[in-house]
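First, one chain by itself: the form predicted alone, in structure tokens.
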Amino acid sequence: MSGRFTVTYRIATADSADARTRAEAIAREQTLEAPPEATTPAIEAALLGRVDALHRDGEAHVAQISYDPNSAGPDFAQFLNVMFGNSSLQRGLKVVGLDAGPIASLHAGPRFGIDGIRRLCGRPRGGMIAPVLKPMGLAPADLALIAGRCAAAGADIVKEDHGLADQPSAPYRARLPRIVEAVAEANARAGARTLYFATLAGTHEHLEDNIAFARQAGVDGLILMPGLTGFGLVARLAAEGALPVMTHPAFLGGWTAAPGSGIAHDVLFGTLMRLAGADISVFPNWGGRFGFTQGECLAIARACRDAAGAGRPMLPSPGGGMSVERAGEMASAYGEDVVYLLGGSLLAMRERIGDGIYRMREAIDAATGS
């Protein structure tokens, strides 16, 4: 395969030999991890990472690093371990950029994306509103009368807590079947076509029957956690294209927490769940309890929908935060293609769930002249 695919990197040093050495010694850690003495000129010149480019950027160093691809293979896991395996033990690291390169052609990146979820619930413009349903405790019946509330109220995706499991109180093949029910009910009232996508649970033996399970019940995507189940599994339902996949933050946020070290917000969730093959990518919105600023997630949001990105463009989903007070001013920021998640904040409304998410659509409609 031709090409390289490149990573950036900033380097908390302002010293610019002590930058050469860490970057060189990065791009070394990241493939080859041996000296030279251990390994061969022919494998030193075809597989040792490059580097590219290093600049001083104030009391930081930003280095380009290039790996050929044939360093990672088909295997998403892989990547990522070339992209920031061992270094991401380092302090003083971050992966600031990534331009994936020939990597996007292994992968299929979004099925859906931005054009195909509006196409699966029928709103071809406009902000989308998706309630959360939760919380834990609540038995399958009880779960289902809020997401038949929320689809007769026009929400366009029915989005499960990631906290849904398969606990005893809403055990996951009782849950769906009900929730399916109550979403295609309401929507054949309405005339509409609110989508349900349900968490996938079940330890690592059951993952497998529970994908196949969520199939069979209807459900129409599923939310995945990639810092808990790898993003490899991301990519796999991705490949095989049969249901839309949103991604959720959970398990994530140490590597975005720490300014110094890590990955770049836009990064994680935005290019490489884009990469993976995620349709929609949740992320925590700015005023929220989570601490990510404005500037962060409109980053986030503009690496989902990058023209120039791997593969289809995706939805950015902003919650933890997102109320239907704030419906005007997020809709001003971040435009027409996002799905907003609303979760506590509707769900307090409880039999008036619905006049929430009228006054949201009516919010971000207005908002965006939709």
Contents of the next structure:
Protein chains: 2
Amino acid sequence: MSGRFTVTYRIATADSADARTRAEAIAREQTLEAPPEATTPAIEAALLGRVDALHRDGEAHVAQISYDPNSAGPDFAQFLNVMFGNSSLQRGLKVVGLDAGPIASLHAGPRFGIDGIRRLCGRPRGGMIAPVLKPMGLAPADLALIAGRCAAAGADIVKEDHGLADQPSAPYRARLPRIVEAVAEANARAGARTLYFATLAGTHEHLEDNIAFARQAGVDGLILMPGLTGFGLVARLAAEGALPVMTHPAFLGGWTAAPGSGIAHDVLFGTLMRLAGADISVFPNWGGRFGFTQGECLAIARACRDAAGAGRPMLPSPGGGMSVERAGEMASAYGEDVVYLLGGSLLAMRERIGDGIYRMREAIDAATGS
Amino acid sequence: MSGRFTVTYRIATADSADARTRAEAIAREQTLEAPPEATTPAIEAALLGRVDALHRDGEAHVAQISYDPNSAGPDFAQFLNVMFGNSSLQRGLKVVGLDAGPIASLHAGPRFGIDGIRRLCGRPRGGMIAPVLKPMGLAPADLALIAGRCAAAGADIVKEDHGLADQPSAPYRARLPRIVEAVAEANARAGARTLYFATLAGTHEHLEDNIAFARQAGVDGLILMPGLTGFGLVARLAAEGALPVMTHPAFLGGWTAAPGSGIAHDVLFGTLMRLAGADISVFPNWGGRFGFTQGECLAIARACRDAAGAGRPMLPSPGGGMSVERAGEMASAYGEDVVYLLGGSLLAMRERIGDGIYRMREAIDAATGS
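Moving on from the form predicted alone, kindly provide the form predicted together with a further copy of the same chain as a structure.
Below: every chain and molecule of the assembly, starting with the one above.
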């Protein structure tokens, strides 16, 4: 394989000699993880990470370190391991950029992307609206009723909450077929094409069976949480290409909780999700219950959609305490190639949930001129 | 199921009214994730998280929030999702304690634990020594040669580096049988019982086959990285009980990188690894290349071994830039129920690697009085 992939790290030191030492140590830590006396010249030449650039940036330094793709091999997990496996445990170190280079060609990337999802739900233009089915505790029939109402009102994607797993109140295998049926009925009545995305759940030994079950039951897409089940599963479903993938940020917060460490918001929820093969990447919008800033959110959206990025452009999906009232503001900032999530505030409208979706549609269309 | 599980959160606010509001919001976020208007009284009563205690601690507050096990169901990933899925994305919030309560009985926990691993490697007393096979780039025969030398010198566990994946230099299926053979030969010659732990690798679609392959090839244990492949896989291998599990901290650093957010070191590398079913938990020792303090490391060891903890007591395994020279200091602090990792500094001794292991044994035995 030719070419290398490059990770940009921010190192929290203003001292350039210290920064150089730390950068060289990262290049070794992430690959050979052994001193030269324990390796060979051939291995050093072939696989040791390389500090290609280092410059001061305010009170810190920014280092570009490139890696041979053979240090990662074909596995997405091992690619992340080289990127930030051990060195993530260091203090004052943050991944702020990623040029996947030859790694992109090893993975399928988003199989549907913006165009594919638009085709599936029959919405060639305008923002897409995705109500969230919840809360946990509702029975499958209750969730199916809400799903049907959302589909009847023209939602583009009815998605399950990430917290709907395999609880006794609505077991995975009882729930999915009921909701598929309800959405299909509403679609048939309205001549619409609302999609239904289910949250992949179940213990690890049932994962394979539960993926097959979802496909057979007729869901239109799966929601995965890479923080809980790994990015490799995203890459694998994308490679199969049978079902669109929506990723959810649950249990990924450690990476973005502190400004000087972890992984930059746009790299994590944009570049990496897209490289792994997500068609839609959910993340918390600014001004909701989470601490993401507007700048961080718009950077995520750019990384998802940038024509120059690796893999098909895919859909950012801001959520987390959003409401119809904020739809116009959000649509003005994000534009139309977006899946707008609507959760608790919409569900609180109960049997008038359809009105909420109509109003959301009007507000988004007005803001984007669709 | 009776009883509840309790998560202790540190909330970065000195204002008690603000802390109360945030604690109540976490209890809702992690369960129903919807306002009361979108739920039912029965669901609120059954599944909403409950703030059982809240008190000020310096400039912050500490909240104990308990959850009904039915909010998680049988899946380890969903249990983590309730513990810290969405709220991990908030600023200034940290998990500092976990009482698994009824969740512990849903999972097998460590199947071998301290006693089981000691039985397998025939070391009833004293610290255990685990040299690390690396670097990436070596061929299977080279790695097997090192493994044989380590076994001949009485290493307790020969473990692969977490960075040995499925690279072309030493593909998983070519590597494992060679090392199994080399360790078996050395064991036969020395009348010893050195164990060989392999790093589970390969793309997600080959994961099942690669687990079966490792078992058939005759490895004695598997190394898993929950940060890359999820805690659910640990729980599943523990449930099967066929092979001991060693967990490695790669790509978990986001959780411990900042003092005010993430997950406390002892909860992550002790309580959670043990609950998931790891028999051995690797983490970076203080004073090495990582920023863990002695206090954090000893707290991890306590959480691994505490007789009052959930699941069989298991083995802490400090590593990361350790050396024979530091063995005495480490053994004095940690005691003997420990797997001491030795990587680069040992490998740099090359054909004298056996001497390094003998000296390590002497230093540990002297410090622990074994």
